[in-house]
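Take a look at this single chain, the form predicted on its own, given in structure tokens.
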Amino acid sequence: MSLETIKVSPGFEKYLPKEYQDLVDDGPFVKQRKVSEMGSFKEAIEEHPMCAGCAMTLFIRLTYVALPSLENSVIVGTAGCGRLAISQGAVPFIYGNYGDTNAVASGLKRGLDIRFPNQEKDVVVMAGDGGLADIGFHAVMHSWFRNEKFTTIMLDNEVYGNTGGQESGMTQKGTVMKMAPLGKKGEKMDMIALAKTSGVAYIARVAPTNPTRVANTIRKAVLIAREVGPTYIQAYTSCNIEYAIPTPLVMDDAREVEADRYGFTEYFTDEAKSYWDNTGRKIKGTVKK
């Protein structure tokens, strides 16, 4: 990471604002931090409007400080209770309308390798369950189906938390919430084998438990796109507003959760696996413990 997309003008470094100062001075952009660092500088994001104990808050933290270069990355989003906390971070982040994150990706990113042939420009989609399994299944598909090189998070809190409580595609079978007062009728939706069969490069499917195993497979995400193609990240970040988790119990509900349905696993292609092995892992910026 550095500053060569911004810089300060010499002379007005004194006049910018205290925390801006912090980013330059000692933030993400200057070199890349370590997990265990996080809380103790100017994060890319510190203050949001999402509600206490979110782990998507702690996931969307975890992605700002594993991306390889801050200032060439750009998140695609659309509505749903991460955009809140996420428009806030110093990234640039482009609004989608709901269910079209990855078409408008997929321009973003063809755009930006033709305007910036020689330099290396991340997008990132970062949605919900229902803006990339539910309405936007479409844009998600179609985007891998063509091999667009870049990274499709999913904030998976198995409902949409955002406008009341309705079950989505990756709500689990028999669940009961305030709108689904019957219970689901359906089985979750099984996105890791849909991008499997769609011939995304690199699929993982994480929970918020271990902070630099997160980071670290958002950054070889990421990495793997820029070269190989597109890749895939399932988070399960829980809604405990929707599900009744006590604020103090939203991480423990998660290791639960993770040893019964939601263990870490990861796939590769096999070209892709071969670009990790050679060159990928030896990126300089590896995310650290």
Given for the second form:
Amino acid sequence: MSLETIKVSPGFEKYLPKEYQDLVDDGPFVKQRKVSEMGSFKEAIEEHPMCAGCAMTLFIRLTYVALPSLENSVIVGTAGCGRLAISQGAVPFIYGNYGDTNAVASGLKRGLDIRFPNQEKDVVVMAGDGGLADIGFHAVMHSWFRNEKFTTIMLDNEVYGNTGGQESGMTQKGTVMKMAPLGKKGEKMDMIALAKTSGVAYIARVAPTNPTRVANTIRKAVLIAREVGPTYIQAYTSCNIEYAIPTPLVMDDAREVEADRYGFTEYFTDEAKSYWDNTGRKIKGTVKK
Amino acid sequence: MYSVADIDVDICGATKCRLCTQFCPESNTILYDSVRGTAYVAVDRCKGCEICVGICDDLAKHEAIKMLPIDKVVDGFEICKVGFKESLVEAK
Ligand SMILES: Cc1ncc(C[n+]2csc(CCOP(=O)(O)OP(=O)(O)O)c2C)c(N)n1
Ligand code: SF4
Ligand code: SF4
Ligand code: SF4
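Next block: the form predicted together with the partner chain, after the form predicted on its own:
Up next: the whole complex, starting with the chain shown before.
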């Protein structure tokens, strides 16, 4: 919630929880922090039960560093592993029903614009590949067709991690999973192509091998969504449990998959490109409005 | 018994590197003491994944991080006892 909307009465700051003081005094709530400063400021995510060494956890951590105005952001998610960490972040989190994240985010973004005309509210959907490409697919597509101004981030671990290893539309063809013992029959869905067809303003595919690039991509997507239209980030965030990757090798796997089939790519519509080149990329630091 | 990451502050302190702070999946776990110029680990937050070891050995090429059984850690820093801001002061 914006620090302008909820103000602490002068003199009472020291009675607020230590975590609040750390975040507001010198943390990511006052100014945009850089990836290179990580470790030197209090980050917005507290302890959570995601598995040790999960690449999705790292990606979520980087997202909370990258958001251009943490105090004005709202995250929409759903069932799946990511919400275990997202729900422990110091940013409002709406737990949508499995399937309706992008419908909820559409209404929320429009409502926030009416309720807070003088504040720029950033709505970001962050959910799994099952949540967005399978059960939430229709709502994702229609939010794109309607040109809704928010960012959708797919945490693509290529499996239903939270429920023990079912194949998703984003699983690669032939993959054998605990609950897909004969191997997946169909191809991995091409959500990037679908996003292009639906007119998404900015699209990026990224793996968490380069933290600064991840952060720049997220910031870009959120700023373009404010001004131009829907944006989509598809992030390779391996599930070391269901893919049996020993945790010390999680980053090696990310580098291999990136080199093989998940290289960094980004795509802009003409309008998004023009906005980014002329305005967006020149904006520095926290941008509230 | 589980192991946590243990940073050799003498090796790390000579590098000005910071790389592992960007790759640990856990927030507020590898902290950075800008006075001594070294990274250090909040042992109560470390989940023992060893990602930081690979980053330090293979990317940074400093070999400053070893995994240590939790009962062998001497004076391990616990962030839950002091909070974030104080932790930076405490560690100096
Ligand atoms: C309508 C509905 N159907 C099924 C479920 C059960 N469920 C919870 S998490 C999950 C899978 C999540 O997979 P994904 O979205 O890929 O996220 P991951 O856990 O892999 O990060 C399912 C099927 C549910 N919560 N709601
Ligand atoms: S089950 Fe997989 S995706 Fe979920 S937290 Fe564990 S490693 Fe990460
Ligand atoms: S990667 Fe190694 S040398 Fe670099 S900050 Fe971490 S511990 Fe220090
Ligand atoms: S072992 Fe894993 S959780 Fe612990 S400090 Fe290293 S990267 Fe972080």
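What you see is a predicted model; the values in this text were computed from it and never measured. The term rigid core refers to the most C-alpha atoms you can superpose between the two forms while keeping them within 1.5 Å. Residue numbers count along the first chain shown, from 1.
Annotation: Cα of Y20 displaced by at least 2 Å between the two forms, core superposition.
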